[in-house]
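For reference, the chain that follows is the form predicted on its own, supplied as structure tokens.
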Amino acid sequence: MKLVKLIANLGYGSRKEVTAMFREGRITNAQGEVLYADDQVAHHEIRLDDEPLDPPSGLLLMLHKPIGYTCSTKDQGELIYDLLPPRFRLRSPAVSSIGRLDRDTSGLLLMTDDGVLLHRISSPKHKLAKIYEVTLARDLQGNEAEIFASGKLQLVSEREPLAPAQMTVINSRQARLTLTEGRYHQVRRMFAAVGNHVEALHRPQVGGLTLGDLMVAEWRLLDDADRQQLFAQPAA
């Protein structure tokens, strides 16, 4: 692939804008030598304004989503893309969230431009655990864990019962819930089905990957070690 197209596909600018970057000498190799549009250079050797390029197609990142942000490119108000470099919205293929966290839910959100990887992470058949910390409006009744684990709970407007889910009680109004599917507003609807209301919802973990020391609204690219951790079984 020609360098102009490569860099434009990464979202750094239109082909016209990237061509201008070459003319201005902003694109160099790792040794600082100016590159030209028809040069043949390995991706990891290219620099723009002395910074390495973002990874090519197959990018995976995690974001510590704050409350109040929407997983959309079109909704009104604050969007998760506002927390990322503008070029990430312009990449081709586009970067999109893997599943969604609603506006009032915080926590670990994965994003990628790889459709195969997106399906592997989000498809219920792969049974990748998603762990949620829940704060409730009313005390637990004591039978919720059994109901959620039964595989028989059917939500309003759903044709199929939910897959079994594991619940651990933290205290009378707090619990940790592990799901292997991701239906619309699933956690909130599960507790509504047993007569309770979710007041706060946070997702600290997907698979074996946790937020670690990533602060709210921060993001980072994931490397091969992170991917291996993602597909590892979460700690019990």
Ligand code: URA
The other form holds:
Amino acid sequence: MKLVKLIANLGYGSRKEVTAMFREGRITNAQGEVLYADDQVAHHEIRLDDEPLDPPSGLLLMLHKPIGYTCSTKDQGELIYDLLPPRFRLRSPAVSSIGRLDRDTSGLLLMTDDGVLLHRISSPKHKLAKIYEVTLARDLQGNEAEIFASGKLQLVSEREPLAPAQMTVINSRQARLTLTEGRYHQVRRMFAAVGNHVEALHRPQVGGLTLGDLMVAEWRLLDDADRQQLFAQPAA
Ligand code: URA
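How about the form predicted in complex with this ligand, since we already have the form predicted on its own?
Below is the entire complex, every chain and molecule, led by the chain shown above.
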């Protein structure tokens, strides 16, 4: 790919703006030698204002989503993209969240520009576990785990019953729920279906990947080891 297009696709500017960056000598190789738009240089060798470029397409990152942020590019209010470098919103291919967490849900949110990876993580066919910690308005009744595990729970306006989900009780008003699908407001609707109400919802883990020491509102790129951990089965 031509260097101007490569750099413009990373969101650093329009092709016209990136062409100007070449003219101004702001784009160099790792040794500080000025590059020209027609040069053939590997992505990792390129520097813009002496800084390495953002990762090429195929990136996967995790964000510790705070409460109050929306998984959208253009809703009103605070958006998950506000927590990333502004140019990430301008990349091509686009970086999007893998599934969504509600505005009032916190936790581990994956984002990628890789459509195959997005499908592999979000498709219920692949049964990747999404683990939620749920705080409830009312005491658990004792039959919820059995109902959720049955594979027969039918939510209002859904055609298919939910896939079996595993619930473990933490205390009378807190539970841990493992889902392998991601229907709209699924956790909140599951507890509504058994006569309860979700007061707080947090996702600490997807597959075998946990938030670790990532603080609220922080994000980090995932490397090969993280990807392996993601696709490993979570500890029961
Ligand atoms: N289920 C919900 O109800 N909300 C979320 O954010 C995620 C799963």
